[in-house]
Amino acid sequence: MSAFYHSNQRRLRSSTHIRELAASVQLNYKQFIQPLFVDESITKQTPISTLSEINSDTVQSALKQIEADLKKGISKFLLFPVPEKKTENNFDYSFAVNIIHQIKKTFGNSVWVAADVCLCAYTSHGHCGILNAAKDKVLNDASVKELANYALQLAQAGADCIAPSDMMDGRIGAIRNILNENGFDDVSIMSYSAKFSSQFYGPFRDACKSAPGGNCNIHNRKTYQASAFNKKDAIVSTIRDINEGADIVMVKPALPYLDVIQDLHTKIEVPLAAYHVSGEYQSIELLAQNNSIERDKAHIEIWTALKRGGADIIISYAARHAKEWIEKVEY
């Protein structure tokens, strides 16, 4: 008898066959949503140019994108309203309502749209909430009761689902009673419960032109974003949003982050987002361009990570790659 007989795993993976049978983790594409930006001041669809393969879209152009994305098998959206006008009161969320209530006319219930919730793409000084009159501090409770209106306003237009960015305190309990005041009790939350402070968002605040600085004494969101280097706050703020009524939660960035995910897991009861985000994802376009990795492969492996930390849902930009991708996976 083989010294090794008892402890050979090599035969779990000797065959394709047996490698798919052994698979704890399955990929799910119904699981995937992709992000959607939508922008007031372009005529046309519009490359994003440090969003590999993601594009600005007009109103128009966005429908066309949702309907070539339903034939790949993405019904889930969360939209990014980039609004042309800039300022620091009296928002005007008229751009946003419109998208929402054309997705919705156009495609009904056949598409599920999550609309994210955020005061960055509309301010001057690219903060995610109000300032005070010294400009140098966000007031949460001001910012908390516009981003509920602004909240409401979506639902109003038809939202599925209202997905809130921002991170300030008790914004889940302002809107979910908001909603069920006014008869939206069936639009759901996903709240962005811990969204770290990080380097990894620097294309997407291309694409929403929503990176802070500007006409304020400010320069960075570490005051009301999670840090790096402080687990617990992310734990607490995604256990309290649980408990004011989010009935998703999210982590984001995704894979400096799997610990968190991992935590979370273990935790909680309700689903778990992952958002694979803007810079994680065009780390791996990059590399894919020099020919360096294999893009498909590669976001897959991300994919799968995440999965395996325990993630329930993915957010990412190669969302609407996920059916083709999973379907050739080879384990």
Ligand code: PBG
The other form holds:
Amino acid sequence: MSAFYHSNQRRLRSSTHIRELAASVQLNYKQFIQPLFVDESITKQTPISTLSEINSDTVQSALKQIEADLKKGISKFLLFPVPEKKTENNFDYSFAVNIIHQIKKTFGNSVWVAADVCLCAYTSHGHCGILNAAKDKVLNDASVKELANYALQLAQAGADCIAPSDMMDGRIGAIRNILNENGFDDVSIMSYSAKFSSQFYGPFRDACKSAPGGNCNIHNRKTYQASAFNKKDAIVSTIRDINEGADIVMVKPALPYLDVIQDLHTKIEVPLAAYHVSGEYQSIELLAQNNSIERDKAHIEIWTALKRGGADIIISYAARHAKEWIEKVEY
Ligand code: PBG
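Counterpart to the form predicted on its own, namely the form predicted in complex with the ligand:
Everything in the complex follows now, all chains and molecules, and the chain you saw is the first one.
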């Protein structure tokens, strides 16, 4: 017999039964949100070349996609409208308003629609807000005013949730106020509160034609998105957004910021969402296409990490597979 004690951890790993019993987290497909891109400039559903299996939809094809997704057990959507016209001011939100209207008219309360609120798909320079005359600064208060006006129109169209991803200061309070003043106190706000300036948004920006830089003098989003080097900013911003009225808060990207998820989980008392963003998703897809990993198991493994870290809600481009994959998952 060994002279020192060693625990028999392998007893808890020895069969599927005991591994299932010993699990400390569970995945539930009901807590998944599927992003959808609806693009005004296309006439039929079009694959996004840098985002495997994901399409840009027309309004009609989005309705078909949602119908198919409902059959697969997905009923929560995060909508990204991509307008045809890009300007610097006087934005026209009618396309976004129309999609929400059509979705809610067709599916009513069998779907939950969160509408992304940001200006990056609307602006000719690709920034998330309005620029000053020298085009070297994103103006905070003018942007917030515009975003609140957009949020109100989306709520009037029937959005269940407003999801501001712009990262201006004070937008949650401004949106909460304008919604309440107009009788939309039941419309929730999911704040992209800990959104980092990241490489991993690349494929998304292809889909939304929203990369920053053209026709202006600022070529990245570092003056409004959080820095990877500053965890405290992400924590303070999230707590502030909760105080301003955010119902759900978010960490984005997910896996590179698992420490932030874990920290927030212990600090806050509102639901926490983790957004496994386009570049994170695509890195899995490319490995799978290379036969280096099994796609479904790899996504499940990452989702499990997000749950262990303390995320309640998972936003994933593979959300529409969550029910099927979770049902057959091997512990
Ligand atoms: C818009 C926005 C972005 C994402 C969601 N909303 C990109 C960005 O900030 O450039 C990224 C989502 C993804 O990569 O999946 N502000």
